[in-house]
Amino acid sequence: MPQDAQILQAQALFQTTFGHAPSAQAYAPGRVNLMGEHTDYNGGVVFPMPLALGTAVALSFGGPAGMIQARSADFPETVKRPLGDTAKDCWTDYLIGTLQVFFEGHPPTEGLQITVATDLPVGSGLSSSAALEVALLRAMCQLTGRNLTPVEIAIMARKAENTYVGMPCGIMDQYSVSVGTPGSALFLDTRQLTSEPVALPDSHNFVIIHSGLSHRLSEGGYEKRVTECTAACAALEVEFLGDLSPADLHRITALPDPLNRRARHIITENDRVYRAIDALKSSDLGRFAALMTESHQSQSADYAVSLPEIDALVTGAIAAGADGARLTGGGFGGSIVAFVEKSRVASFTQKITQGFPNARVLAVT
């Protein structure tokens, strides 16, 4: 299994770095979001699917008290930081923030030694940060004997990203990574924190393609969208935009631009999730594919999280044989997901790699 390779790599790196075997190790997958972008922090519904790509963490108590020593297979150096350190815009921020939440102000007297191995590209829009947070929490539960449910782990991981890293994300990434199973999609109500599995069609694959443009959601664009949605809620006198439905679209016409467009995306995107689930359950794959493409158009025009290169890749994917395609993840770069008949996948991927030299096929479900 793909996760075994990552766990073995993290264990081997631990042995090489610290001279002994780890006491605990765990894995968490990345995810692709099939429908429902930016609706999670608006109290809406989403439709993600964990992937057969992910992150493994190996760890033990050890080293100087109150310190972590961390090494990733992607970097040559071992990073040493106090457990109580403030954020430093370093990959180890996700470790420090998660550990601070886990220990709740009562850090251990011992230090921690940690190694990380992953096949999730950073900045691809496939939840590499959530996978790291959840894998670390799972490993810490093994190490300490603490018993946390998958939902509790998701809540902790989101808190670390919100309060320490400074990323005002919703809970979709952490929930789907912690609760979901690779190859099975989840219909998730982010307000109620309830979910149900949804069967996917045997006739099609989802093809995830990295645009070649990495994103950094913490650099302002994502936070600005959260702020705009909060302002739209205040103007509309609702707690969340997810409280509204298409019947309320007339109410947003009085909002100033761009708040009207941001609210319109959330309202229509939330509705698209419900319609997409209904289309899959009724085997109306043409309608599902059309909703994917409609979602991308809304992300580009109303929510303005796409880029010209992403728009071109979505258009190119449909021209190459995809029935539908859309930007997936927070946007401002990252990946798209295309809905492709299985019989066309080989020719589709060949056309994409020939037509878009900077793009890379990351996974085929």
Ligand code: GLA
Contents of the next structure:
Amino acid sequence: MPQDAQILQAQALFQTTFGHAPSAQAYAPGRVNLMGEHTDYNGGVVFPMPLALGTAVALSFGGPAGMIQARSADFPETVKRPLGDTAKDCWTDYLIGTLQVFFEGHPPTEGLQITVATDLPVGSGLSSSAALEVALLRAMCQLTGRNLTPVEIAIMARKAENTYVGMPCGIMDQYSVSVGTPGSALFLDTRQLTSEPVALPDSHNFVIIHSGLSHRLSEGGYEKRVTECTAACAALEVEFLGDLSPADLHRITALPDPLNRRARHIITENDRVYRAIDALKSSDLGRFAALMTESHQSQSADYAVSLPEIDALVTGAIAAGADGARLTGGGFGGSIVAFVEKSRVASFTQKITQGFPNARVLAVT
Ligand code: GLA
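Counterpart to the form predicted on its own, namely the form predicted in complex with alpha-D-galactopyranose:
Now the complete complex, all chains and molecules, led by this one.
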């Protein structure tokens, strides 16, 4: 749905829920990651692209003091919670966590009324939570007149995930949806917090396919990978695995399994980001496509964040005419991204839909 239509939907929902128009409204996109999975919390580089799917938030001060009243177009009921509440595994945790970071211990005396409309499926690996946090922060800046840069917004949104929601994520999602523009891919250095746009080839599309398996159920797996990387860093005496290059791969043989495989994925995946961007800049699309598929194999065999159904979808995508394909996002379900020549996209999509009844093409970009 176009951004304007999404905002209109959040505004209309606000009017019907609260009986008056909202004072502020904003939108933020989701993202697909093209290369560099799990490298962001390892001080590495990533290559995400904001999408034309996203989330709109409409809001106003109002309602009972010290409370939020929040309604999503996806659920019938309005949730009412204290602004100072602790996380309780509800979609509104993302709102409360982000607002607590925004107010920095000085909450307003008024209440807040909020509505949300999105076309990003939750658990699809396309950053629905980052889109919600960033859209909320943009709307809060409008409402309060506070000025925050896109990078400051990304840092706040990540802080809400890390400290309130309890998701030890890196900054890729929040940075790419706050700083980037839909359809334009970003080479992002998560250590320096710098990025540059990278042109994508006109000959191909990226086709994003939801496996039908939501990744929400296995969030513990992500946390476990973060802990394993920290243990590998301690054993190798480095601050971040992203500090190592393929020339250091001999060092990981000293690590016990699976830490050796986890480290190998991060080191090779980080290097694949540089190589993928180099391949695109020199118009070597065959090399770029091969790197995508190599990235999937590394995520599956070494990092163990794929699932048999996702592996089958990647193999099926290549059989259906994609030049390369890989799991995108945090894994344990979610989506794959396939690199498909434009002339083959229609037949590709048809073959995937026929061969994988649970899978859904979410975007062609
Ligand atoms: C999730 C996290 C990101 C990143 C990816 C994996 O999307 O939010 O920070 O770690 O997984 O690359």
